[in-house]
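So this first bit is one chain, no partners, the form predicted on its own, shown in structure tokens.
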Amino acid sequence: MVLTELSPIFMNKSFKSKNFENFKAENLNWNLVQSEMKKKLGLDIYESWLKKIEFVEEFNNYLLLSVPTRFIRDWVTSRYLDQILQTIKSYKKEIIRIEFKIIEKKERKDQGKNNIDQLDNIDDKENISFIKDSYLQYNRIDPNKRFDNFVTGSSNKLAYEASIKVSENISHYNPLYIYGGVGMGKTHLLNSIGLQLKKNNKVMFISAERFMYQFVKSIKNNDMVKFKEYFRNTDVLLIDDIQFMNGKEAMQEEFFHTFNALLDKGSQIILSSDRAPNKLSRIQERIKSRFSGGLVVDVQKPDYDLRKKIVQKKTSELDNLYSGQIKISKEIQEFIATEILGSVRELVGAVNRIVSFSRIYNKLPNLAETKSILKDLLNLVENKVTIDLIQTIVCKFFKISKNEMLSSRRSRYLVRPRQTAIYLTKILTSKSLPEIGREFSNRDHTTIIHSVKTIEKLKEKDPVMVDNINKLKNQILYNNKENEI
């Protein structure tokens, strides 16, 4: 797993300086790595991006590197990270991951101090708990993701207002559960809440994946008492991507009791997920019930007005960053806001690509070049078709409930919609037959094959069926937002 940002390394008192020596082996020669990358990737790429990477610290199996800006970090990790890691491993095969820290130039003057000094000067009153600031856990709280730079619109206004309320009054809504698609700003909101509340509260911000990792690690080390203490002795617990906390009954049992203990003591819990509580898979019903017991709000896809505001804001930020040298035309901004219909992250990524093109080639792209640069983003809607979306739209079309569709009943008015949904899933997604069967109440793959063949035969002799299939395909592929339920 490659992490893309790390705050200064903090450790609790039990981590002594002498243990730190265990991490210090014969350091990698970063100059050799840089020279090799210059040969492999070329002088232009090296001068534009890789030259700005600096060596900070080496641990037993990963490197901590620094870059001057978030933009450079994002560009390097998205384009060159694999090549960089491959080059590093050719010199030192023990290195299996890279972590980046953003250090502005003015900060680097102080960076030469020994990191052990940092370990010895930890403030005992630090409000962020050890689990988050551990050398095992990168700092989830990002000072650049604040309420004041979160762009709001009709699609995210409710989630934004609820987050503000929680930041002003702990336990006002408890838990607060924010859900929505990938890249819609959920993590930004959780981060903003954490930044606001950590001024006067003990805050823990952790991903569900990291929670599971800490749980398993504590069991292996026979250290569950300390695990319970970490997670139950906090004022605010923020967990990102809770949908990944599935399976593993023992871990869910512990989470359930931790959840209840925090509620009982008046601590605030904020969760994010990519789906509503009742749609979480392989998570205990009692946990889903607790999630639904507070305030559940969704972050929807941005509409045109919000997309336009986001593009304008990001363009303005980058223009300021590069001292007015980047002037993306209104035509290009309008094109991005109109054509990139996916997530906020994709919008920001589109603007970043245009800016990068401008800096590399010393010119702003015209509309034709913009289309070429963004070609893989312009048809993303087809890649975002999910089985859940297909089932929802087909149920709405045939006026039945999803429970009826997924039931074992074989009434004619249910069988045909069910077969239609299975057929559309087969032709519009890349899911395998067993995967499709699992999503349709664990039906056998032979049932899936039969359904697909039945619809194909009906299409050959029934114009109504052909018309229905075409209407449903258009709704699924091109009008997702209008048909969300």
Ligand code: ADP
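Take the two forms, superpose them, and find the largest set of C-alpha atoms that agree within 1.5 Å; that set is the rigid core. It should be emphasised that the depicted structure is a prediction, and the values quoted were computed from it without experimental measurement. Positions refer to the first chain, counted from 1. Compared with the form predicted in complex with the named molecule:
- Superposed on the core, the two forms barely differ at F150: its CA moves less than 2 Å between the two forms.
- After superposing the rigid core, the Cα of Q391 is displaced by 2 Å or more between the two forms.
- Once the rigid core is overlaid between the two forms, N403 counts among the residues whose Cα shifts by 2 Å or more.
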Contents of the next structure:
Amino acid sequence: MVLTELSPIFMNKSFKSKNFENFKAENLNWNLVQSEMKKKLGLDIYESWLKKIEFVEEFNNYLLLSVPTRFIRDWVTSRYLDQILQTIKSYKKEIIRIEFKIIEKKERKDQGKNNIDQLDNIDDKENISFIKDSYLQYNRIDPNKRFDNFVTGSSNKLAYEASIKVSENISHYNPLYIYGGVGMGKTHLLNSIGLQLKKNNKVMFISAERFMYQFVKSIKNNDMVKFKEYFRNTDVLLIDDIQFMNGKEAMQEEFFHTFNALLDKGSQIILSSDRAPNKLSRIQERIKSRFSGGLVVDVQKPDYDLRKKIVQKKTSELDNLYSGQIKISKEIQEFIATEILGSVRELVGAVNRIVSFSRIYNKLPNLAETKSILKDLLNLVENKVTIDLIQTIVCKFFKISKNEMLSSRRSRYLVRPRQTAIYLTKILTSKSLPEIGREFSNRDHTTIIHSVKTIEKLKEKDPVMVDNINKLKNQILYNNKENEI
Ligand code: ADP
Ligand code: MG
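Could you present the same protein in the form predicted in complex with the named molecule, rather than the form predicted on its own shown above?
Okay, now the whole complex, with that chain kicking things off.
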């Protein structure tokens, strides 16, 4: 059954039983899914990766699966998640999401100081012992997502600082509401707050989806009293992705009461969402206004500097993890930081893929291989035409070296090619002016504008220039096809 509108009428018994009759349909047969994936993806992939995935539990519309290490989880999610989900959906179309839990196998424990892997045991039982087993799995705080490994830059500094404040001094900002797009670090921040505060407080960390699931289950089992007690007993309530509450009237009602009860007794509430409180759709006005009552901060897309810092940090973390055997070149790091413009999750995923590649093939990928490995993460246009490619082709065309092009020398035979390369970068990529400036030896964006304008003007009166530009454009676009692997 699809849980969309949960109106208060669900509290009514007869209605309730009728609607929850088919609540738990038959469980998915995981063996079937596995053998289907073996067929679809081939024995190699199956044996190396998919076989290690085990079924843990099925929820209303998502599956909890387990893998033995973080590495396998990252590899599988970055490469096969879509196919796995597709296969699962062919057996059970209600499943829309998969979650992985890392269940470390005993024998991995004695791998010396492999600290990151050991930290992967995510069930933390401290301070939540009063919770019944069934609730335990909803209160998962991941020890790997901490303040000390959260990289900050201008796009997330405010959210980070507010999170630190809340962790130092409960009720400083109450509630704290953090919003931003997918993969920007919201869950990481909530988790860090939870880790910090659970040292001295009863902490509850739950996604809105799970809150809803528990809520529905409690209604079904006539367990609402326990549900209420349970949530109202906590000192710190962290709710992730509250946008999922939209339209769920009954749940909103219950949440609102819990929310007020907690604020009244001085508990701290922290919420995350993919949008600002006033942009939440189908959520009651009074709830939105309570959400905005404390501090509202956003996390934005990482800018170039933050992307670079994150790539560096991730690279060195993984290098440490694999005892100094993974040295991702500066060139590749730079490539990732310049080309992967989406979320932090994608950046981290990109670094993980490079590392996986080098572990499997025992060598670091070159730039062409990197492009191929990261193909789906790269913006299509960006993927085809990189600044590097443009510079190389323009230099070759005008018979100058790249050093000359990137130098500050202003000889006429260098200035035109340089301006031409800048112009082509502007029209063939979606890079911003400051980004282009950076790629041309940190030139100011005004220089970039000047170059673009100069070439545009020249094109109007100089047929040779028009011809050159066309030839270069063809080469850049055509050459690129040959470069693809
Ligand atoms: P969201 O909840 O906003 O969708 P997550 O918190 O799940 O995003 O972040 C996605 C991934 O990126 C996680 O692995 C997280 O640890 C990592 N991450 C996000 N932001 C940062 C950051 N500033 N520093 C380090 N890792 C980050
Ligand atoms: Mg999240």
